[in-house]
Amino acid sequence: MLIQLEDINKTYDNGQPLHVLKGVNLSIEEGEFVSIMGASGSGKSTLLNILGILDTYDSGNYYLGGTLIKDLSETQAADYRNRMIGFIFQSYNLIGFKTAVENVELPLFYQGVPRRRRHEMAMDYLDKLGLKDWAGHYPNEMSGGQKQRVAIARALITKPKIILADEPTGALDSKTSVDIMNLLSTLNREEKMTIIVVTHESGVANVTNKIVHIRDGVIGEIEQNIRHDSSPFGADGIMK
């Protein structure tokens, strides 16, 4: 089992308690497409930034690829992060005044690579997106779809086991929002990569394979859901 999560609580105090998770039990292969569906205050982020390592968690056990995730370093939390995790942002989170290659080549570069080496890597990455044109471009220069699958192949360059995605389509169009959910369909499915959405939009966790629905902190339904795939690439190999 790659995730394993037992009896997760979670409670923020501001001055007066919030219980956010509430017990949580989840547990999620190696290679499946999953989404985390529920309304806003659900408690669907906060169990991702637990997912991710991004956040602590007050009592139960989080496994990842059979590892007790607890009480780690800053230092510990940030190696986990830096080879296992590969993260999307519905707000992208890419750097301003570094061009899409920059920004992808960002974590190559906490993980020592050398420059030529990251440099090449990126470039293929971006080919891979139908993005090698906007190498050199700025993230002000780009569509809200050029700037989410910058931060895809930004997440893809250190090959982790999982890609987390937080509303990857929240600030997209319909149509790009459809584009960007072929695209991490195709790449569950083609490169077995586990992947895992937080949403509150059905259509976009009915491209998944599996919905755990959370509300209020408690994991409620959990449903088994069959695609029927297409690629969305062309023979070209640039999405269509």
Contents of the next structure:
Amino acid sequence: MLIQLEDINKTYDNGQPLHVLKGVNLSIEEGEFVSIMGASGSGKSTLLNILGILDTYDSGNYYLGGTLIKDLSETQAADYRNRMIGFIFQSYNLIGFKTAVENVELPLFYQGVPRRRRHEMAMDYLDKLGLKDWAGHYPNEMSGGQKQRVAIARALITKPKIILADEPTGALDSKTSVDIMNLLSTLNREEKMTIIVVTHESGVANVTNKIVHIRDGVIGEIEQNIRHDSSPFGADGIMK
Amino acid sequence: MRDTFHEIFSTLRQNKLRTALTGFSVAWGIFLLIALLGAGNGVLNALLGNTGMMDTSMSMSSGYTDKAYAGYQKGRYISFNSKDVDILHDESIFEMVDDVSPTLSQFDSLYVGDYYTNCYMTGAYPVLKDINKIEMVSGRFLNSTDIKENRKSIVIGSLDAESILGKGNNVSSLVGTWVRLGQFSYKVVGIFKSDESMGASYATVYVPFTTLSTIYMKGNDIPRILFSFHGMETEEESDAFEAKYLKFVNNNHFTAPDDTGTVYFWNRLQSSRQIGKVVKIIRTALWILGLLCLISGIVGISNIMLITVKERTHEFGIRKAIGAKPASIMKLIITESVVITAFFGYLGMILGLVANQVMDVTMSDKPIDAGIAQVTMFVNPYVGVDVAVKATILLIVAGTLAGMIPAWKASKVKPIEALRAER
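To complete the pair, please output the form predicted in complex with its partner chain; the form predicted alone was given just before.
To see the whole picture, the full complex is given below, headed by that same chain.
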């Protein structure tokens, strides 16, 4: 069991308490390709942030690769994020004044990998994602799809246990969205990478093998989607 | 380290104007500090040069009684006699006294060919050279044979020798020639280096004590005694010496034991120490002013760093998400702050040193004519290596301090909040 959530509760208290996660139980095996689907306000982003150790939870237990992730210092949390988790964001979150290859190198920089070595590795990953010629470009010189592929390369470079993707196609057009989802699918199939995608688009969820529905802070139905036919639009890709 | 610098330069390049403005405020602070200290040193050097710092010598002049005593009226003139001089040589009583020279003085006219001037003669003993730290330019000072044989030898100041010979002539050519002083001819035996800060309308010369005493019929009169000493560094020791000597003189001349008017003491060490105190106060004041300037620079950079941190919150969120520890974020900001202060501080320091150079060329060693005396108001307006080192250390400390609070703030922001922040 790679990920195990036991009765996770989370309440935001901004003047008025808001109970976002109401006892979430979820297990994810190694090598799974899962999507978490839900409407806005359902708590899916909060759940992803907790999975990514970007946010804390109030009660329950979260095990990642057998380790209890609870009451970590910021330094420990940073270390776990760096070694175990790769993030893909809706808005790419690349650093604007760094070139593509420098962005990809950054997680290795925080691991203390020597300069030359991490440059080589970053170039390898960019090459794999077909961006070798764009290595020296800055994010604002690239298209949305290219930026997201740089972000994927950055997420992969530390060989993490899981990839967490928060609306990875949210800022992309439908054709590019299909490309990115196919890329994630290939990574899952060929590299046995565990990938969790948070989305509200059924077309995106349909690419994944398992769909976890979340509604009002609790896990609802969990669909097995090996045949990729859960979405009425599934067969033809992603509708925008 | 190389990576950290690479990071910093890429962010600094992003914000050229901001970097320049921050840098200016730091450079300006250090520039003012160095320029101010340099100018201050210029004035202080001139002041110290004029007074002759750390002379361990003392001058005593005999005076008039303040009190009626033993049938004598008050206001009686007391002159030192040989007993007053000899007691100073007694090591069991005045252990601290080294060389002693009684002196006499007399005004007369000095003639050299067509040249004529008023002349202030000091009748001295050879040891006066050491007591007054007289530097010889040429020839010799008075010697014991001059004293023993009442020889008419004369030692002339270098400035007066220049006026006698005219500018550009070698003053040493005067040694061995004869000059007329009052009614008599004297042989020039040496030229001493004049105190250039004490310009006067008359010439200053030394002749043997015995010669002056005999020619001007001073009898056994000794109006003034100069001596050098060792130890006696504190004011208490100095006061104790004065009290002891005064008691002896009062006893020797039948004056009231508690009469303080009979001897005037002038302790050069004490007076130079007092000047030293003033100098210290001025120095401290200059440092404080300089540091205040510097503080405005530090506040400037601290302010800018705070804005920078706010602007870069989102970026720090990304860095944290992919594994940056709070310490590495702190290091990034503090190093950036130190690099800016160190680089621009260095620039400001160089400019400050250049300003000192400019001051030196335009103002230094230019005597100002203050009536009878030519006074140099400005000498060597430089700051020392020690100050430069101190300033550098100060800069690094300042840079660290300026970056500290912003860095701490940045490292404390939760990654999830940082990611949500506006770009």
